[in-house]
Amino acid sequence: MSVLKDSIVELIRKTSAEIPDDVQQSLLASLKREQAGTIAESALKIIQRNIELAQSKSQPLCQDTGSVIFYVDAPRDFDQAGFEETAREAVSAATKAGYLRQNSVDSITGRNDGTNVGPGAPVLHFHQHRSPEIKVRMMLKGGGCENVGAQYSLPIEKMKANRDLDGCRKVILDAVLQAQGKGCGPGILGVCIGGDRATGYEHSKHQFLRKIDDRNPNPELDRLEQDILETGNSLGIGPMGFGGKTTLLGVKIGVLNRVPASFFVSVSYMCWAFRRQGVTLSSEGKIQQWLY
């Protein structure tokens, strides 16, 4: 298991310290759009300097290394219990090495044992597939952006938001407006239309595994994603809420079936420090390929 543990520690290090290329390209494009000499341009330049320093020093992009979330796709005979044990050991080792802040506390006592390991920490999602490969993707989601997530139950009369895509559009944009400069923008939205209160939020976070520049294969959802991205960036909120043309870097929307009595729209928000990375592993646990 030492090979697998070393691989997971390296995955954590890279996720914490290095921004994915698709996110970096989006941030650079945003910097070009902002007017020279504005606070928005200055904020994005500081973000870029932060990215450069974190990578060169192999230190966390943000002091809030957030919740540690793993998504594991594996074949039928994969040892899930063994992987979870090793992942917990790797998280503890990565914390000791400084790749993660001592960031997980007991919710009742507030006690922090300095390991980032405890009930529900780290979070692991397992998915069985028929491919022989083992794919491990992970995400570090900070508390600031987690705090501005939102969930709506349609219809909402005061917003004139009905149970249709226009109603979904209204509440998603409302979530952006309510967040304002909170959550360390420019941000990325992960959205789920449908599901229940739990699965909706879970699926909205799963949207963050998509690349910034991909397009939704569903034409209606693709139009909605592009519309919300354009409209959100026209609100003038800008980086860190300082004003400007870049409020959102991307919008990713998924759909789950629902029961007729419920129509939830769940919105998760990711900060500019979009720490998401993944690997494919050999059967021995060695890294074979980086996914982002």
Given for the second form:
Amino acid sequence: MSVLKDSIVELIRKTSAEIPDDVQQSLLASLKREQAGTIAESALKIIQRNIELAQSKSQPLCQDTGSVIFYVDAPRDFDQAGFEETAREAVSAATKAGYLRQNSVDSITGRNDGTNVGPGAPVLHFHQHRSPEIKVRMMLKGGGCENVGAQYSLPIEKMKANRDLDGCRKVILDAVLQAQGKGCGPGILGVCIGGDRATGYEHSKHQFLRKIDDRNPNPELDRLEQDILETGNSLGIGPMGFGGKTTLLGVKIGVLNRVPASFFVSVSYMCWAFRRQGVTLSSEGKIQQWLY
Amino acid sequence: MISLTAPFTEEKIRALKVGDEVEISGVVFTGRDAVHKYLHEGGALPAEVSFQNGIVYHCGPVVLRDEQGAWKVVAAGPTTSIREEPYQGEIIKKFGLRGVIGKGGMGDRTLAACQEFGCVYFHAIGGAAQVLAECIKRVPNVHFQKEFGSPEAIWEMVVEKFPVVVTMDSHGNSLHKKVYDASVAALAKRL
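Now that we've seen the form predicted on its own, could you pull up the form predicted together with its partner chain?
First the chain shown before, then all remaining chains and molecules of the complex.
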């Protein structure tokens, strides 16, 4: 087994079995907020027990180990094709080891060959940069939360959502309302204002690489993030949609330019079982540092 | 906390109400998208499987086989139930189900079937795959694994103290409806 393959399998294992520290802190804070004796509190306690068990047994936090998505930042002499081949082998090995469910299905025949490798699986995003660092981040995004994502094309008259930040606010909150507990809340929103239908969703997912407790450097977007977090949590949807004080753990908003005729707001929802992790690698592919 | 043990009789099911926290012990069968569509299209259950007075669990588990050939559930939380809304009501009626375990709740047709035929919707904690897998003590059998793939197969599971919350009861009440209506009203005040 190559060093790089070992490293990617280990990255997948840790991503699948261990909740990142920023998410854990946020969940613990939400447990304190919920009223004692409610089913919302019970739900969060089970979630905490689940986090401990998954970590100690090195088994998936959630059985839906989701779409396997890699984000690779690397210098220009980096072997991108070689990485892709090795990543596919690593995904297949991680599936055999039970870190990933057999989760990739032929969309026409419904056949599941049990490898998690196929057209578009895993997903790989490469970004070349000028630093010598090799950074590999990944996410496992389950289907339940992916299904409650939504894309809005502004203006939307019946929602009184115009092409401005207030219009964005209205549709983002509508996404929270429609999701209820179906995305396994408390959830985290990744939002993209602008872009096209493809890049909008892609960029909305990219927001999940930010830490839950970070703040948006753009003051207007920061205000919008904090506002949606507070307003979303005032709706009473609560953990799992059982009712309660914690509906959202975080809101992360990015922006892309758009063409004058289009104004998309793309909302991705991440469940509480927020599986993302990252590493920096040596040029031989050895893990040097964990990023979350 | 209410203990619900097999057999799951209509009387026990009718006694449950929205908001009850329940621990289930007995046999449950997994069934999700492929199974529901198949049964709704007139497909038959395998001879060894009966849903009569039974519980179906919307779940696609991660299952490994040990050296002795025994199945071991590695992770087994619920999947989103609303996808089965087009099928569930009729399957409750036709096969005599007493309980459906899933997450996210279901719609009016399922709620009506629960009321008419004596069934409840149990909400398990989405994503709590390890806590729930610990409650699965044995996996005696699997059906349709080849046809539908592992996550979509019917897994027969013996569970013990499997924790759920009743969010739709057999008296026409739905916590999901209640929370949705309240959140619509709350949001209207904030727009």
